[in-house]
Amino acid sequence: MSTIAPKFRLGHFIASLTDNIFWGVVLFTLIGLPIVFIVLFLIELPEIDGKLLSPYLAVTYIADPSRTLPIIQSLIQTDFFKIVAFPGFGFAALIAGATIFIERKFLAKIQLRPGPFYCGKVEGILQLMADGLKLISKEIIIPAKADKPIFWAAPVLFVATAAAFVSLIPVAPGWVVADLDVGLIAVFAIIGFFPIITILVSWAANSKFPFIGGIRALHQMVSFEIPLILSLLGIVILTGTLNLSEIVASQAGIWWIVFLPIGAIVFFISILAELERIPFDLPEAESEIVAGWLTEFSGMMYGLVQLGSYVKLYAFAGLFVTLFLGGWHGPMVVPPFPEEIITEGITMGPISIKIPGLPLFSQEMLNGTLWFVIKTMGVIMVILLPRGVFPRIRIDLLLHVGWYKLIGLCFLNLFIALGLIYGGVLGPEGFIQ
């Protein structure tokens, strides 16, 4: 039986196009403009020509690029921008999306496969978008006997916890969402929520495979969180602070991985286990328990968990860079902004505006962000590498490594840190400042 393709009708096309434009204008008027006004009321607007800019006048300035710059500068300095865009969740989600694509191509090259190839002209670059659309369009199926409120809330809680983790990572000087004096303790407090969410999901699904995966995840995360914490005591002793920005500042000369390589190795192995990456992927173990605690997730619920997992991967890689690889420190490669523009302002057409603090981002911020991203992507590549090389280990060996070998190495790392201080190498009176 053959089917006849519908004919193209220009009138129907124009009608549908007009209809879309109409509803777009209606939605922008009813939803878009109120959101713009709310944001303009929340941010601190600048002064132009000696007058404080009002939200109503700011809307009219959108058509004038020369007058839009002060508004953009004010928006960038708000907490809302830092949380939503940079260096918060939006920045982390962008790196997470890039990591998913890089992982698939990277592992394919290791295993002599093409990887994502057909969707997109350049190395299958559009495959990520196609997979995202597929997840969004797939039906969400909830098990009949599941605890539905907890099952629905778990993916959102997982992403929210990963986003809270990201908010503590300093990307550049002054660019961190939450610069806490006890930032390192806050990191451990947030990490502690992941085992709770995992065991709640495995129980709420009311299925044997998720429950087995949840129990494995609980044992694994708890056994590796102890060495994860102990491996960083040496850095706390040497720096005398729990603030992550101050820890980065203390590495302006030499990175802490040079003095505490054992702590860096223990921390790296521990984050592999916390991320459930091969060879520590027992909680998911596709060949044994289908997908572990993720088995009953489908559609965008599964997509949210995957997004949270890769945001968590970025956060752990960024934390490793912050603690051991000098954070944003690196040679100055970003050229300075022209001094005459900073002092004299910008002239656009008939309007000349002097905006203190131009450019929108300082040279130190751009250079620091560049080095932070390069180091973080390097650590992410090393985290991805074992998936294409190592097999999965047995759970008894996993627990043996976590509770016995890594904790022993942590104490050795602690003694090295104390020796560096009492030996006069580091510290207030050390010959290396």
Second form
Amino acid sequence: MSTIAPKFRLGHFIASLTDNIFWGVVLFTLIGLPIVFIVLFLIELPEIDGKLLSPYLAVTYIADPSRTLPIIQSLIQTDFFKIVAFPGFGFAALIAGATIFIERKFLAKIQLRPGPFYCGKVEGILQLMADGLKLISKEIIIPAKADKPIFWAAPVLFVATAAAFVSLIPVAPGWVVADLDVGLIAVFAIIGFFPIITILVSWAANSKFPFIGGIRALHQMVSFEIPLILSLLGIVILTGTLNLSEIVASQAGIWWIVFLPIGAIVFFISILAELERIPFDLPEAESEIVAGWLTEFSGMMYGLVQLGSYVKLYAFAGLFVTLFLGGWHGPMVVPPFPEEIITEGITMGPISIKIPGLPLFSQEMLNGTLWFVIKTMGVIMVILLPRGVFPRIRIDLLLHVGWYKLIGLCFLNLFIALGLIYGGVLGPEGFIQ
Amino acid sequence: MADATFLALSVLTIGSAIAALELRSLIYASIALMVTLGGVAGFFLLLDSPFVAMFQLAVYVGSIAVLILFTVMLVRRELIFTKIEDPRRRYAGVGLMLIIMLGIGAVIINSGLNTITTEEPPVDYRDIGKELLLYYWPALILMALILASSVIGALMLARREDVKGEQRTN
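Can I have the other form now, the form predicted together with the partner chain, not the form predicted alone?
Zooming out: every chain and molecule, the one shown earlier first.
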């Protein structure tokens, strides 16, 4: 007798097999077939090489590498790809993950923390995975007297708002999810949602520490929105547009940080306050009020809020690069795609394959993305740096800085911008542009 | 497509407006109010004026709704309201609303407003800015003065008499 499965009976085994087959057939007819018909009848499939793409053709194309590339190429031009993968959420989440890893390494270097150095032998590469596994495996605890619908919805809303913010950031020429004419105003509109979510969740947790943290977050975010908005008006005056792509295109020669350094500094300080980074981390001050408005979150809900705040960090850094550091502009370092592969095909030994649809990405797009990512990571490093160095500042000093000094500096910045135009330095009749 | 969006927005806006009036929980009522204001922003988007829509979101949802939420959270409801449950008032209110809606609707439908079709492109915000600065500048300056005086008035009201100057700066 085998001891591995002592109660084994062939009849039960066959019965379970037929059971599985039955459920498979039922689920396929009830769910799978309708999906196939929806795809066939309702969704407009793209036309490739003059032929309408049907599911049968798609399967044959996948088997043939010379026909796969055109499909991929038409896929990456769709809105779905832009929203989900490249300039949209996937890209932002990737950068957010990299940011978390870099932050841990960076802090470990500054403060000599051992974990991110040795975890996983090679430069602490497993630390991020360990953090993620820890969060996923933890239980989600909802406080007994919490307001459950708001409490459940808040992390998802936080991530969704951060993702909406990401969709406005242009990464490379033409590579932006939503190229709005009023992009900068849309940024202000989206930033306004973060305090609402924060105050709602801090109220819904029905606990003292989150509520204190939420009130602090509300004070901080609302009062720093004003210098944040005012510090960008100088750029709007100089460029005469609110479209973020056009603002980037206007910096082909000189970046705006050269002309408006005060605006850039004020904007950077406001970013730190909006992101609740040290030294402005009063809403999550862990030595005073446990974890601020995040106190009652646990498990993956906490993970979602963290993901949202790092995606928001990427979006703000990208906005800084877009507005002040010239966005995708930079010297051309990506080599051009070799012509002979397009004209003659790839030769491997005796075989030579001609693949239509190459190059997948244009040279400008790759170069722009490279420079954008380099600059954004630089700005993110500067945002992370104060965490290892500075103490937290008091809330009255914070509000004093926001309401008195930064707003005054914003008006100074506006007058500089006006002076540059009326002094004839910039603008349509100026001697630079 | 636009009709479906319009219908969905209308249902959302009016439904959440009713919810904002009827819900017992003040927090949920103010969330419903936020949805209503967002729905109005959606109407502006449908009317090809994204500039106004974004300002509707930034000002009404982003600032005023936050103020309402903040006030509601800091004030205990039982202390300010005494409940008056009177079904007759309720029916009278519903009837009055229906009469007003029918009246306004009749006026709008008979005015010929619904037969206007226009092929004009959406208004560019640059044109709005030019008009404001070139033709309507007295109104702009008047608005700026009114806003500035109201801000100064608010500061004066918020000023506390019992706090000495040294305490305030520190």
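Since this is a predicted model, take the numbers as computed values, not measurements. Each form is matched to the other, and the largest set of C-alpha atoms that superpose within 1.5 Å is called the rigid core. Numbering follows the first chain given and starts at 1.
> On a core-based superposition, does Gly419 travel 2 Å or more at its Cα between the two forms?
The answer is no; the displacement is under 2 Å.
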